[in-house]
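A single chain, nothing else alongside it, follows as structure tokens in the form predicted on its own.
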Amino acid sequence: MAQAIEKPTAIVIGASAGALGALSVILPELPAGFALPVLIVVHVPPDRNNLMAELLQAKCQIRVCEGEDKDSIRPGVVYLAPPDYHLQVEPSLDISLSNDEAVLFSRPSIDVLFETAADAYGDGLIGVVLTGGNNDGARGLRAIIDAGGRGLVQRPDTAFTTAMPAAALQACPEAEVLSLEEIAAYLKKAGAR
């Protein structure tokens, strides 16, 4: 089992193809009273009504919502990036939404969230790369680890699509490689009060 970070302050998660299934294993394990905020980027088409927050909320004990510009980031809340907006963390620990250029053909971009969160949270950040079909998240996970945070990557052989976790491991060979159930247990322990 992975060694927990000493004083975690936030969790960021990135996923693409297969995201709903992966998040449906991890997020329901986080108990009411969970002590950390969770910020998530999932690649979703910009022109489609996104029901992911509602679908996940129905399974979770903690609040799940789409992040809104200037929201103060609060513990025990899951913030999902809205379609077609980059989700960023300001140094004030508020959410900032941006419609800047797509990164790796994606807006929202996992790298944008991870890099801004690494700047804001430093060594208290846990970054998680899950299933997906490109290399978004690899550069951002590198930034988290370089800032002293912890990197977790879904075992590629358990991912719906392996490219994203494989790219993250290539960029961050020191990241911990875990199953979805192990990631859920790690995060649950990290956010225990």
Second form
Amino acid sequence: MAQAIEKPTAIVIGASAGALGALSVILPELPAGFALPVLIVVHVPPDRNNLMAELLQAKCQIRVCEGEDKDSIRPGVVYLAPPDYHLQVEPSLDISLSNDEAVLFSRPSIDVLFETAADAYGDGLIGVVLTGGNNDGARGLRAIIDAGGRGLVQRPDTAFTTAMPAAALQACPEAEVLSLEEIAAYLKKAGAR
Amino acid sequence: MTVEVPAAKTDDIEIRLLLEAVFRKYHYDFRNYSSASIKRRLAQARDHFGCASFSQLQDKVLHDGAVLRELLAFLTVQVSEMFRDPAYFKAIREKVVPHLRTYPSLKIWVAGCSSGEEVYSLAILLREEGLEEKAMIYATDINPEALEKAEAGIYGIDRIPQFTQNHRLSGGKSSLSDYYTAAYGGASFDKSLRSRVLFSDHSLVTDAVFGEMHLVSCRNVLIYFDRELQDRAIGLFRDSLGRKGFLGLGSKESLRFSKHSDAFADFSRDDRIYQKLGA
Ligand SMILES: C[S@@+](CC[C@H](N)C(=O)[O-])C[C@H]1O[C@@H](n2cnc3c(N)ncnc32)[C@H](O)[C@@H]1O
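Could I see the form predicted in complex with its partner chain next, after the form predicted on its own?
Shown next: the complete complex, the earlier chain at its head.
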């Protein structure tokens, strides 16, 4: 089992194709009194009515919602990026949303969340790259590790689509390579009260 | 006794100083914008200008006014679409327009109009609803380049399918192609659409109230501000609106955290349209 980070302060997760399945393995493992905030970017189409938060909430004890602009980030809550907006972490540890250009054809972008979170949380941050068919998240995970945080990557051979975890590993050879179940266990332990 | 304050990161110090310099020298005030976005965009600008640090960029912009104009393109986000978020325009058409009809003349303010997409959308909507003749649209932004584009009203032809679809989804009663002609790879919007539009430079951060509006549409601008600045802008809208005037925001903006929320009532909640309370 991978070594736990010393004083975790937050978790960020990025996922694309196959995200719902992967998150449905991880998030239900997190208890209602989880000690860390979890911020997630899933690549979704830009429609206003997105059901991801509701679908996940139905399976989880931990609270799942879409992040709102200028909301303060609270432990024990999962914040999903809304469709068509980047989800960012302010240095004040509030959420901010932005309409900035798509990055690597994606808005929301995993790199944008990871880079802004790395800047705000520094060495307490755990970044997780899951299944997906592009290379979003690789640069962001690099930023997290460079800021002293920890990187976890889904084992590519267990991923619904391998390109994204593979790209993350290429950019971050020191990241831990784990199955979804192992990632769930790692996060659960990191956020145990 | 000394208090241990963690040292600020060097680039954060530099960014503060750079924004202060831009404000002091050029009166563009980005000091209270959300910092995550500003920082990313300034990093792009730094690389674009071939500077090794934000301090170098500060030196450059202080001594060369031409750099400012280019820097503004990084500091302000020019992402827009015609009839962006069609449900919003549908709500304006179906719910707000019936109220607007009751006034003898109309004043509408599009704050943060970017390159004009939102302005032309409203002008088309007003024409379709037969309200154009009695309306005046005030379209403002701080980015001079965006305002020039807005006045020109020419958009890439590749953007037209999206605009057309949005227009249709917003309940458009005519065909968007009635309003533009194709020219030089662009779609040039009919200049009669801007005969009732006044474009001007106005900052929600540093400038004053605009009088007696019936509708203020300010979309995807407030998300770039911190809470305090959002409050300033919303205060401006409150004071610019007449009794029972309407305020429309972007789909991820709300009055929830504002100290002025008491001055407004939800009018069409999901569409982020508010109505100023009468008093
Ligand atoms: C993302 S665009 C929104 C365009 C359009 N309203 C829409 O929703 O499609 C944001 C615009 O706000 C403008 N802006 C930024 N700061 C401003 C300020 N202080 N006052 C007025 N406009 C501002 C920018 O120049 C940019 O054109």
